[in-house]
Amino acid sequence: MRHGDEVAQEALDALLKAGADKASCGVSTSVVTELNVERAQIGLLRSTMNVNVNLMAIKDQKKGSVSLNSLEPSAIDRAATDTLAMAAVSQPDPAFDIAEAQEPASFESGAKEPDHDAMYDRMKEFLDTVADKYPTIMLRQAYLSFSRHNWSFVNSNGVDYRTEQGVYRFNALFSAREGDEVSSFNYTGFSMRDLEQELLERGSLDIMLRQTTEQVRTRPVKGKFMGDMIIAPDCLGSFLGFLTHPLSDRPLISGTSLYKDSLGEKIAGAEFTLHSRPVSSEIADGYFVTGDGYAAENSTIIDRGVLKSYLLSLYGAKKTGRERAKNNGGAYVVEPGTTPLEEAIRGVKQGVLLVRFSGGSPSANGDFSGVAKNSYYIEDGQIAYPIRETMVSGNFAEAFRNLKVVSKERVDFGWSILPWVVVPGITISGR
C-alpha cells in the first residue's frame, strides 16, 4: 500500500497543478482488529482496513472538497480536478482560509501492533468474571478492538504533521432477566492504551453491570415534581454537548448561541471547570492536530464557572472575529469536586439519578425534554428504586448556571474523565 505522506503530497501538487490559490489535504489509514463477542460466545477475530482522502482547495475566495477512499494516483487527479470544479460553483467568503506555515512535527502514541493474546485472554476473564459476579447479566454483543491510526496532512503554506496511534476500545450492550422479567439495554465503553487492567476495573463497566440487574423490576415515578438531578457520567456528556455546541462555529457565526456574549461570564455553577486535553498523557483516544490544520493544545473552556473559550476553528474565528480555539473540542475532563457521590445523593430531597438519557436536541433557548433510562428515583436521600416511563425536562443553560455539586468520583473513559453533578429545577414527570 502506498505511504500516506507520499499520497498527501502528490494530492497537494495535484491540486495546485489544478489551480487552486490555497490548498490542503489529509489522508488517513486505519486498521482495526477485532475481538467480537455474541451472546456471550467469543467469535471471529478479524481485521479490517480503512482508507479516507480529503482534499480541499480555495479558488477566488471559494471554496470546495472531496473525499475518496483510494490512493490511487488516477483516483487523486480526477479527485482534485473534482475538487477546483466545486469551488468554481460555491459562493465565495473571505473567511475561506488555510492554516499559516509551522514547524513541521510527527507525534506518536500507543502500541504499534495489538496483543492477540493479551485481547483474547481479557475478554474471556471478563466473560467468566461477569457469569460469576453477575449470573443474571445477558451479555447481548461486546467488541474488544485495537486500532492503529495513521495520519498525514498537508497544506500550500507548507504545513506538514503526521501521526500515528494506536489505541484499544471495548464495548459492551447488556441487560438482566431474572424469570420471565428483563431490564431494558444498556451499554457503555472506553478506551485504553494498554490491556494491564481487567476489562471490569476500566470505565464504568462494572457500575453499568451492578445497576442493569437492579433494573429488572422498575415502576414509574409518581406524579409530576420540580427537583434535582443527578447526572452520572455516562449521560455527562451528551450534556456536555448541549453545553459546548453553542461555543462553536455555526451557533456564534449566526449570532443565534445561547452564550454569544458571554465570554469571561459565569455559565456554570462554581464548582464546575471544563477542560479539553486532547494531548494530555491523561486521555488515552486524543488527537493531536486540528482539522483545520494546527497543532492541537489543551485548553480550559470553562473555569470555575466563568467561559474562558470559544471553540471556533480557523473559518469560525474568521467570520466572527473572535479567537480560534487551541483545539476541536472533545477529550473532556471534569475537575473532580470535593463532595462523595454518596452525600451529593444525601442532599437531594425529591430528584433523579439520570444514567442514560433518551431525548433530542435541545431548542435554540436551552430546554430540553427526554426520557429518563436505567435510572432511579431519589427521595429524602436515598435512592427508593429503579425507574421506567418517567420524563425529566427543563433547561440546561438554566441548570448548569445553577450546578450544585460535583462529585469527587470520577470516570476515566479514556476520552474523557467525568464526574457525577447535581443540578436543579428539573420538572420529572411520572404517571
Given for the second form:
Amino acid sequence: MRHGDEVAQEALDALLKAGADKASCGVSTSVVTELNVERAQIGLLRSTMNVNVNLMAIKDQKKGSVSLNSLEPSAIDRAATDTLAMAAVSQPDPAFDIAEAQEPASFESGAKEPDHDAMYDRMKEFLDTVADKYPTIMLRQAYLSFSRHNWSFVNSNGVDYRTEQGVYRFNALFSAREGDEVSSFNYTGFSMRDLEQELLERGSLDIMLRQTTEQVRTRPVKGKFMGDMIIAPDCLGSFLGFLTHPLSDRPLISGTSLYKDSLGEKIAGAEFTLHSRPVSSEIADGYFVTGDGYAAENSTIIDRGVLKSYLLSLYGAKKTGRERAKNNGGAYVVEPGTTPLEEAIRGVKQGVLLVRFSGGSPSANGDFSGVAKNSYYIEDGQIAYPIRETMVSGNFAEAFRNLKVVSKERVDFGWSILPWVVVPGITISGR
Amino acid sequence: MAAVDLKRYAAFLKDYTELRMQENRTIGIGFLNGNNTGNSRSSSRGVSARVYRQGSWGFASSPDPSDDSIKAVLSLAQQNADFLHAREDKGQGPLPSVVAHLEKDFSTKKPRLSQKDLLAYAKEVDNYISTEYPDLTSRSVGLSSLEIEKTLLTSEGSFYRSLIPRSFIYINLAAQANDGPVEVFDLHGGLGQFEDTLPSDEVLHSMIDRLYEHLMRKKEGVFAEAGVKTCILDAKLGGILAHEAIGHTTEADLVLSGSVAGRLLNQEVASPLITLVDFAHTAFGEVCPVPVYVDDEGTPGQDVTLIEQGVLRNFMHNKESARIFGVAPTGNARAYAFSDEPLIRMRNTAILPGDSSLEDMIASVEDGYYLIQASNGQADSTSEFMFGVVLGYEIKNGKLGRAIRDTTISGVAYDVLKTVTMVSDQHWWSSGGMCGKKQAIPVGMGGPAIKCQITLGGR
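Same protein, different form: I have the form predicted on its own, so give me the form predicted together with the partner chain.
All chains and molecules follow, beginning with the one already shown.
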C-alpha cells in the first residue's frame, strides 16, 4: 500500500495545480483488531483496514472539501479536480483559511502492533472473573480492540505533520438478572496504552458492574422535590459535553451560546477546574494535531470556576473575532477536589447519585431533563435505594455555576480523567 | 462503485461466508446565518468477508477492491474464525440456509443536480427565510444525503445488488425569548436522491412558515408540568416510540441478553388497539423509507409482526439467533459500512393506524399535552425509555393552548402502551435519524398519533 506522506503531498500538489489559492490534505490509515463478546462468549474476531483522504481547497475565498478512501493516483487527481469544482460554486467567506507555517514534526505514541494472544487472554480473564464475582451479570456485548492510526497532514503554507498512534480500547454493555427481574443496561469503556493491567481494574468497570447487580430491584422516587445531584464520572462526560458545546463554533457564530460574553467570568463553582490535555502523558488516547493543522497544546478551559478559553476552530475564531483554541477540546481532565466521595454523599440531605443520564440535548438556554438511569436515591447522607422511572431536570449552566463539591477520587478513562461532582438545585420527580 | 464480479470468488467461500463490496457516498451542504459553512462530498468503499465456523466468526475488510485484496480479505476472515475456533470450540451447528437473488436500484431517473445546483437551492431557501423572517436570532439550512451501494455474495448462493439513497433538507430557526434563545427544527425528505426528494417551493415555504409560527409560540411558551399526564403523541413520536421503546427490546440478540421482552412472548403487552410491525421493504402499498429486500446475510427481508392487537408475537432475527430460537431468519441482519459486521437491526418499524381522527383525539383531552416533535430517544432492556420533546402544546378542555418549552417524556413502554385509548387514522414515516447500536444505521420509523398516559419532565 502507498505511504500516507507521499499521497498527502501528491494530493496537495494536485490541488494547487488545479488552481487552489490555499489547500490542505490529510491522509489517515487505520488498522483495527477487535475481539467481540456476545452473551458472555468470545464470538467474533475482526481485522479491518481503512484509509481516508481529506482534500480541502480555497479559491477566491470559496471553499470545497472532498473525502475518499482510495490512495490510487487517478482517484486522488479526480478528487482534487472535484474539490476545486466544488469551491468554485460555493459562497465566498473571508473567514476561510488554513493554518500558518509551523516547524514540520512527527509524533508517536503507543504500541505498533497488537498482541493478539494477550488480547484474548485479557478478555477471557475478564469473562471468567465476571462470571465468578458477579454471577447475575449478563454481558450483552463487549469488545477489546487495538487500533493503529497513522495520519499525515500537509498544507500549502508548509505545515507538515505526521502522527502514529496505537491504542487499546475496551467497551462493555451489560445488565443483571435474577429470575424474571432484570436491571437496566449500563455501559462503560476506556482506552489504554498496553494490556499490563486486568481489564476489571481499569476505568469504572468494576464499580459499574457491582452497581448493576444492585439495580435488579428498583423503585421510583416518591413525588417531586428539589435536591442535590451527584454526577458520577461516566455521566460527567455527558455533562461536560453540555458545558463545552456552547464554547464551540456553531453556538458562538450563531450568537445562541449561553457563554458568548462569559470569557473571564465565573461559570462554575470555585472548586471546578477543567483542562483539555490531548498531549499530556496522563491521557492514553489523545491527539497531537488539531483538525485545522496546528500542533495541539494542552489548555485550561475553566480555572477555579472562571472561563479561560473558548473551543473555537480557525474558522470560528476568524468568524467571531476571538482567539483560536489551542486544541480541538476533548481529553478532559478535571482537577480532583479535597472531599472524599463518601463525605460528599454524607453532605446530601436529599438527592440522587446520577450514574447514567438518558436525556435529550439541553435547550440553548441550558435547560435539560432526562431519566436518571442506573442511579440511586440519597436521603440524609445515605444511599437509600436504586431507582427507576425518576426524572431529573434543571439548568446545566446554573448547576455548574453553583457546583458544590468535586470529589477527591477520579476515574481514568484513558481519554478523560473525571471525578464525581455535586450540583444543587435539581428537580427530581418520581411517582 | 467500480463493478467487480463477486461471483468469480464463489469457489473461495469454504465455511459459511459472506463476501460484500460496498460504497457509502454522502453530500453535505450547510448555511448558517447566510454563511456557506458546509460544502463537502465523501465516499467510503471497500470489501469485507465474514466466515462462520461452528459458532465462531471471523471478519476482515479492506478499502482496496483489487483481486489480490479480495482474496486476502477472504483468507484473513477465515484465519480469524480459525483463531477463535481453536480456542473456543463452541461446537455449534450450521446456520439456517436461505437463498435470495435480487437487484434493487433507487437512484433517480431524472437528470442529476450538480453541487452548484444544490448550493443554489440551499442559498435560495436561506434567502427566503432571511427575507420573510428578519427577526430571527439565527437560521440554518442543511442538505444531507447518504447513498449505500452494495453487492453481496454468500457461500449458500445468495446474491444481492442494491443502491439505496436517502436525502433530506433540514431547517433550524432560533429566536431570543426573555429567558434565552429558543429553537425549532424540521426536515423534509426520505428515500431517494435529491432529484426525487427536494420539495417544491410551495411545500417548503409552507413548512418554513409553519415552523416560524411554532417558534413564535414557543418563544412565549411555558414549561410543561412534571408528572404523569394524558398526552397525544403525534405520529412522529409514535414512530420513535415504536422503534426505541418496543423495537429494541424485541431484537433477538437483546432478548438473549436479558431484555424484558424475552419473558413476555404471547402475552398481552399493550392495548388491543396496538399492532406494531417491522416492515422489510413495503408497507401500505408503498416502498418504505429504508427498504431491505435482502439483508447482509443474504436472507430475503420478511415483515415481522412484533405486537398483534396488544399481544407480543415475534422477535427480529439474524441467522444465528434464528438457529438458537428454532425459527426462520427474518432478514434483519444489517451492516452500515463495508468494514462493519451485520447486526440485528430494525428496518421500518411502525405502529399501524387506527380509526380516530387527530382532531377527535385532541378534543377528548381535558388537561394534557399534544407532543409533536422529538429530538432524540433512548430505551432500555427493561423497555424504560425517554425522548427529548422539542415541540408541543398544552391541551386544555379539548383545545390546544400555549406552546411548551423543551421537555423529556419517559415511561416503561409496555406499561405506557397499555394506557393507549385512541389511535389516529393517519400514518407518518420519518427516516432522518440514525439508530445507534455499535454502528449507526439509517432506519425508518412510523406511526399514527396515539393517546396515552406518559411521564413528562418539567419544572
